[in-house]
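Just the one chain here, laid out as structure tokens, in the form predicted alone.
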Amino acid sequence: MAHIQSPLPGTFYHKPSPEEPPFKAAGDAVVVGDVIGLVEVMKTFIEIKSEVAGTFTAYAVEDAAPVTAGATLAELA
């Protein structure tokens, strides 16, 4: 199992905007470079990209939750 971690502290979002579906759902294939979420820091949104390939299992934190650098954001099988 692989974990995708936050590179910086901020607020983690599962979706590109409130009206859109999450970037990934359980069972989705993930390739290196896929965006799995956004971290917002001071009104700037940073794409969180997977550095490993696998099958998306789940987000490890709630949508719009504060995260710290190094926090696990999502898990891949």
Contents of the next structure:
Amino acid sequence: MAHIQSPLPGTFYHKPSPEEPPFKAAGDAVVVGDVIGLVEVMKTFIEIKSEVAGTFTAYAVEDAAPVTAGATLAELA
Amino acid sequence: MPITRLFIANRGEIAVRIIRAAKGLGITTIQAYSEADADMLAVRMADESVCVGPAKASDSYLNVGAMVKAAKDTGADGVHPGYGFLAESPAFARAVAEAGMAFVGPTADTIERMGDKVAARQAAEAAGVPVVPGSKGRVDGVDAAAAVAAEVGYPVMIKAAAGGGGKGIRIATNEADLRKMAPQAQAEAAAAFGDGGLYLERAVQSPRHIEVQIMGDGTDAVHFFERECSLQRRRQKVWEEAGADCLDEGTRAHLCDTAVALAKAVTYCGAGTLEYLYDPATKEFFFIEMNTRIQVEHPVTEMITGVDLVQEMIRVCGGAKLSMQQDEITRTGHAIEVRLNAEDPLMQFMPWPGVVGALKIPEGDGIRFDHFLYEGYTIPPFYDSLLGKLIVHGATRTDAIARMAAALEELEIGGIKTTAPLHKALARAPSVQADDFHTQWLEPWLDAGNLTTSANGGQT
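Take the protein just shown as the form predicted alone and give its structure as the form predicted together with its partner chain.
Expanding to the full complex; the earlier chain stays at the top.
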């Protein structure tokens, strides 16, 4: 079990844009460097990349939810 | 009816600025805030405050219904929109007026008219303001665009007729380019604004950005001279001056007089700014757009004219006549403003929200710091990164730059990264000192590593 954390406070998004599907779904393979979401901070979008490999389990926070620095965004198995 | 209870429909440093102005006029202030902004300085300073919704701007600061309701519920008789958010929303201005409150800005109809590029250009031309050669109206279709471009001359800019903020602008250098870009621009305009209409105009090469501050009372209008705002990154101004030393007196007078003519022609009320491109080689200036609100950089104009523009706009929008005639407005010396953003300029301007540590604010004659910081304040990540503006006034441009450099050395904002190192480097840059730059100058200068070199004391 691994957690992916937010490096910055902001708003976390599951999708690259509102019309597109989420970056990852349960069961998806994740390799190091895969983008799993975006954090919007002060009108800038920062890509959140996985630093570990594994299988995507779930997002830990809702889409478009405010997050703090260090908050767990997603879990890998 | 003069405004007695002013609702501030904004946040950050401009909310603080409006509260100071209103208090100076003896007006009761009511500050709107989102759930993320309960601790902001403006809430602490205002006489009253009211939460208007969640952190997300679309649910709070951009929510017309919530804002108008909060203003009504708190018994406001005037609403100041600041800049950004709903400041140039005709729907907001209309809803405020329909609710029986004074909107501190022009009418919804004027905002709508000047917010539409084609309508604004027609109004400018009718008032004798020079405009960039461009399409007579909206252009639909690629063949029509090619025909217009041939008349206007390349390079040509392709914009959305309904757009704003420099979004989606393309520059075609020849017809083949244009035929490739026009369909993309059309699709993008349709997606972003629900209107695929295009607008074409000549791309002026290496222009300077010059703007004129005007104020109207619905009948009469005056100008407060010009500002020079060419130092921009990603179309955001970073350093602004008043006046523009690159203009000669004749050009300045023509620029300012035609701006007043346009303001009078649209029976403008409140503070407004006409933005121009200026070609120093030919001394031609071209109107690009009008901003129907107070601007971030208004303090440089206040420094050289001695007029409180925010107080004046509150007065005229409460029904008063302009408190001064044109010949009473004079300019003295030179002023510079730098924008301090919560960004790390040495790390690709990465946003840097956090907790404000020790603050050391420069003081003295000709120094002003407009901001919303206090020690221990947590800067929320949900809004833009502007923390404050450092403004200096000197006898000459050279004096003002020296004073800015000294003030930046004194300024300390602990706990977070700011764009202060960028401004220190700009104050030292030979091109800035020589007043030799244009709107396309800053980004290549940054890309060439000048900031890193300068920040390391000349060592790479």
